[in-house]
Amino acid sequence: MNTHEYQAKEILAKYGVVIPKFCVASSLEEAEKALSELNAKDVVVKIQVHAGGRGKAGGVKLCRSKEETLEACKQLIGMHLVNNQTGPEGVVAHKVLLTEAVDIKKEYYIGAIIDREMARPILIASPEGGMEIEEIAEKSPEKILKLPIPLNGELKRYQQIHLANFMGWKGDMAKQGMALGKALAKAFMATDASLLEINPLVETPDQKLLAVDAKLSIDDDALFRQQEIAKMYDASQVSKNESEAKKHGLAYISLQGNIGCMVNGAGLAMATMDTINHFGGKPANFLDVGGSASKEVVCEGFKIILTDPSVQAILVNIFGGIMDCAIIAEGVIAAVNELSVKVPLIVRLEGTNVEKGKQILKESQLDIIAADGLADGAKKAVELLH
C-alpha cells in the first residue's frame, strides 16, 4: 500500500527524522489557513498523488508570496496527472502539501528496501541525491552504500559510523546523519515497509540535515498489524476496479491486453500471463482470487473483469490446493448466469475435487471451453481472438 508524501513525513517524524514544517490543504480556504500556520516567506506547493514525476509534470511550485501560493493551490488542487507511472487513466490530486522552502547546500539520498537477492532488509545511501537511485547505481555503483538492517530495526553503531563516513559527514553533521540512519532503519522495520526513501535529503547552509521529500510503501500482507497506517489508504489513487477488488479481498491490476485472467495464487497468475504472452496474446489484467475464495467472491471477480471493455475472452486457471474446484465451478456458473457473459470463456481446473468441478461445468450446459492444462488454456484463448 502506498502512502502520500505528507503521510510518510508524519510517520518519519514520529521516529525522530527532522522534517521541514508543512501543512496539507484540500481547498483554498484550508490553504489560506495553512499559510498563516506556516508563517514562511517562501513556500513550496506539491500535489499529493501516488506517483513520481510530479515536478516534471508541473505539480510542484515554488511561491514567493501569499498571492502566488494561493494561485498555485488553485491550479494544483484537482490536477490530473498522467505519466508512465500512473498509466493512461492518471490520478487526481485532491490535496496539496505546503511547506517552507529550504535553502539547499547539498542533496543526498537515503532509503530502505527489501533486497530480494540478499533476502533481507537493507539501508541504501548515496552522497548523490535528487536523481533516480537506479541511474546512480548503474552509472556510478561506487557511490552507493548498502547496509543490512537487523531484523529488530536497530542499526548497529559501527554501521552508523560507516554511513557517516561514506556520506562525508563530519562533526555535528555526522551525529545528525547517524541518528537519521538509525531512525530510518527503525521506521522501516516497525511499519512493515517494502520501500522507505528520502530523496532528497538536504544539507542546509547552516549544516542541518532535513528530509524535504519522503516516500513510504507498506507490505499489503502486513496491514493487518498496521491498523493506523491501513486507514491512510486512498482509494482515489487507484482505478475503480482495483478499489472494488480490494473491498472483496481480491488482488487486481489492470493491464493493456484483451484476455481477462482469473487465477488463484500470485505465482500462478504471473505464469498464466506469461503463457498468454508466449502464445502471442495480451492479458487484460492480473486477478488473484486467493486460496479460499467463495462462490460469491468468484462472481465479484467476473464482474470486475467484465467492466473492462477491452476484454474479449476470459481464461479461468485454477489449481485447487486449499481451493475446492467444485466451488470455483459453481462460482463460474453463477457469474455466467447472473452477468450474461458474452465473451468466450475458457476454464482450466486442476487439483482438489477437480472431477466434481468438471462435472458441474459439463452439466451446466453453458458454453464453456474446457482446457486440459495451462498451456492448452492459454493457447485456446489466444486462438479464439485470431
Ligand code: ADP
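Just so we're on the same page, rigid core means the largest C-alpha set that superposes within 1.5 Å between forms. Residue numbers count along the first chain shown, from 1. For clarity, every value in this text was computed on a predicted model and none was experimentally measured. Compared with the form predicted in complex with ligand ADP:
- Listed options L195, T307, Q237, A174 include one hinge residue for the rigid-part rotation between these two forms, namely Q237.
- Between the two rigid parts, the smaller one rotates 18° against the larger between these two forms, as C-alpha superposition shows.
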Given for the second form:
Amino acid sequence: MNTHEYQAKEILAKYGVVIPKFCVASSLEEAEKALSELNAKDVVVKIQVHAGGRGKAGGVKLCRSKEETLEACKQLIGMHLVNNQTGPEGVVAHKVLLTEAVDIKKEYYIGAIIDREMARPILIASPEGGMEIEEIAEKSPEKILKLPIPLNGELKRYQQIHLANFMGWKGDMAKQGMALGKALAKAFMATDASLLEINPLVETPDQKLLAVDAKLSIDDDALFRQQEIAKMYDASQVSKNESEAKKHGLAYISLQGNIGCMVNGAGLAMATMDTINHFGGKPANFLDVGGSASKEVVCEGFKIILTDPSVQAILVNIFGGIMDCAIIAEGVIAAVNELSVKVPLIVRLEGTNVEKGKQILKESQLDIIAADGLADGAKKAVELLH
Ligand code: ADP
Ligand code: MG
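I've shown you the form predicted on its own. Could you give me the structure of the form predicted in complex with ligand ADP?
Below: every chain and molecule of the assembly, starting with the one above.
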C-alpha cells in the first residue's frame, strides 16, 4: 500500500527525522488557514498523489507571496497527473501540501528497501540527490552506498559512521546524518515498509539536513498489524480496476499493452508477461486470480480485463495444481457466456485433469483457441494481433 507524502512525513517525524514544517489542504479555505499557520516567507505547494516526478510535471510550485500561493493551490487542487509513474489514466490530486521553502545547498538521496538479491532490508544512500535512484545506479553506481539493516531495525554505530563518511558529512552534519540514518532504518522496519525514500534530503546553507520529500510504501501482507497506517489507504489513488480487483482478492495491475492476461499464481503471471514480450507482444495487464480460482473469481477476472478498452485478445494461462482443470474450463465457459467476450480468447491449460479440461473447452463450441504450452499460447496471441 502506498501513502501520501504528508502521511510519510508524519510517520517519519515520529521517528525523529527532521521535516520542514508543513500543512495539508483540500480547498482554498483550508489553504488560507494553512498558510497563516505556516507563517513562512516563501512557500512550496505540492500535489499529494501516489506518484513521484511531480516536480517535472508542474505539481510542485514555489510561491513568494500569499496571492501566488493561493493561485498555486487553485491550480494544483484537482490537478490530473499523468506520467511514467502513474499508469495511463493518471491520478488526481485531492490535496496539496504547503510547506516552507528551504534554501538548498545540496540534495542527497537516502532510502530503504528490501533487496531481493541480498534477501534482506538495506539502506541506500547517495550524495547525488535530486535524480531518481535508478538513474544514479545506471550512471554512477560507485556513488551508491548499500548498508544491510539489522532485523531489529537498529542501525549499528559503525554503519552510521560509514554512512556519514560516504555522504561527506562532517562535524554537526555527520551527527545529524547518523541520527537520520538510524531513524530511517528504524521507521522502515517498524512500519513493515517495502520502500521508504527521502529524495531529496536537503543540506541548507546553515548546515541543516532536512527531509524535503518522502515516500513510504507498506507491505500489504503486514497491514493487519499496521492498523494506523492501513487507515491511510486512499482508494482515489488506485485505478478503478485495481480497487475492484482488490475487493475480489485478485492481484491486478493495468499495463500499456493490448493482450489481456488471466493467470493463476504471481510467478506464472510474470512468466506469461515475459513470454508475450518475448514474442513481440505487449501485455495489457498483470492479473493473478490466485491459486484456487473458482468460477466466480474467473468471471470477475474477465470483467476486469474487459473494462480496459485497449484489450484486443485475452490469453488465459492456468496451471491446475490444487485446482482441477475441468473446473477451470467450466469457469472460463461460464464467464465467456455471461460476459459475451468479443475478443479472441486463447486458453492454455496444464496440470491436474488437463485432458478433461481441454475436452470440455472443445465441446463447448465456443470460439476458444486452445494452446499447447505457454510459448504456443503467447505466440498465438501475438500473431492474432499482427
Ligand atoms: P517529486 O519527487 O515528486 O518531483 P519533490 O518533493 O522531490 O517531488 O520536489 C521536487 C523538487 O522540488 C525537489 O527536488 C526540490 O528541489 C524542490 N522542492 C521541493 N520541496 C521544496 C521545499 N520545501 N523547498 C525548496 N525546494 C523544494
Ligand atoms: Mg522527490
